[in-house]
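Below you'll find only one chain, the form predicted alone, shown as structure tokens.
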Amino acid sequence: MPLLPRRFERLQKVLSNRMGDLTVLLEDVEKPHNLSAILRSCDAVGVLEANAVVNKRRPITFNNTAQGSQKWVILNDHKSIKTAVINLKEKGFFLYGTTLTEDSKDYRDCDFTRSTAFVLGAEKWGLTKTAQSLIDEKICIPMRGMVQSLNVSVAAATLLFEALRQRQKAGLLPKNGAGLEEDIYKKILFEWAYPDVAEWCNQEGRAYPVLNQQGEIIERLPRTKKLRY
């Protein structure tokens, strides 16, 4: 079944708003409802990719809270917090880690208009000492009640939407795909539009076919593969 033009337009519109310079790094956040809620917030704000360091004995799982957002936000799984931080810093990200320490800065006083990664820790223990030593700035969300911290998914949403607010105010929200490199935009658009064909191309080690302006695949592909396009 061919991709409907209005569906292709919707994919283009959403991808055109994606930001490659805003992300989260989750350390041992393993509860499916929290991970799902965080990815849903990432999708809502326009985050292209999220990052996670999880216990290898437990596979990453999602529940209905995600509302399918795991299909639209790339989740990079890292071997350790150190390798994850190195990877993000090499890409130019400034890392803000949520911690409750005396030198933690009020998140509202921070600049999230630059390349920003929010580092959040496990539901119960927060960031490890190793993670705290690797981040660039410690931040906190001030509490006025008896409880000292928010649920990790709520904290992630709070930070992400503050970053969105700041960027909107500064006129920095991407339009027409300006938040992504052109080759990355085209790659992800094809994977969103034709996931079965993309998977087959990757298995075959071949480049993705070219799409026309209506989102149609120009190249004739083998029907024997039962590809949906």
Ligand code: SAM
Given for the second form:
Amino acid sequence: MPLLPRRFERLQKVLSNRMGDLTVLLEDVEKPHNLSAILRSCDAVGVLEANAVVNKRRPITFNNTAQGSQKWVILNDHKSIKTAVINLKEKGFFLYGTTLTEDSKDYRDCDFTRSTAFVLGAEKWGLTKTAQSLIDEKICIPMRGMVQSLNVSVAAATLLFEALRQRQKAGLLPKNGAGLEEDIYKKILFEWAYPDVAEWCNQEGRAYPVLNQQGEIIERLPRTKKLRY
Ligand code: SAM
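Would you generate the structure of this protein in the form predicted together with the ligand, following the form predicted alone above?
Below: every chain and molecule of the assembly, starting with the one above.
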């Protein structure tokens, strides 16, 4: 099926708004509906990549709550919270750990305009002691009701949209793909536009074909495989 010009324009527009410097790190968040809802919020806000440390006995799965957002937000699966934190710190992220302790700062008093990672904990237990010792600052969304905590996906959405609000107010939202390096932009645009061809290229170890202005593949590709393009 050919890629329609309108569809290609939409892919370009959404990718142009993506931010490589805003992310979440999920520690043992396992329930498919929570993971799905968090990825959906990431997509809505314009997060390029999310991160997770997953209990290997329960592989990552999504449900309808995601509405397909797992196709549009890259999910990096880390071996441990320690390696995940090191990886994000090396990339320059400031890590805000969400905890419901008394020494947590009100999220409205924090600066999310710099490279920001929100570290969110498991549904039942919250962040582990290890995670708490690795983060840069503890934050919370103040609660006024009888129940002590929010659902993790609600907490994630609240924080992500606050980051979006702050960046919008500061005139820092990327336009025209400015939030991404050019080669990353091109790579992801191709993968979004032609997932089957991208998978085939990766299997074959070959570079992605060049696209013209209309998003068409100009190179002739073998027709032996069922490549949808
Ligand atoms: N008993 C757990 C605790 O004390 O952390 C509750 C875990 S809560 C249901 C799951 C996750 O949601 C938390 O680890 C945190 O990431 C996030 N969360 C829930 N309520 C929050 C709040 N008010 N402020 C910040 N994060 C919150």
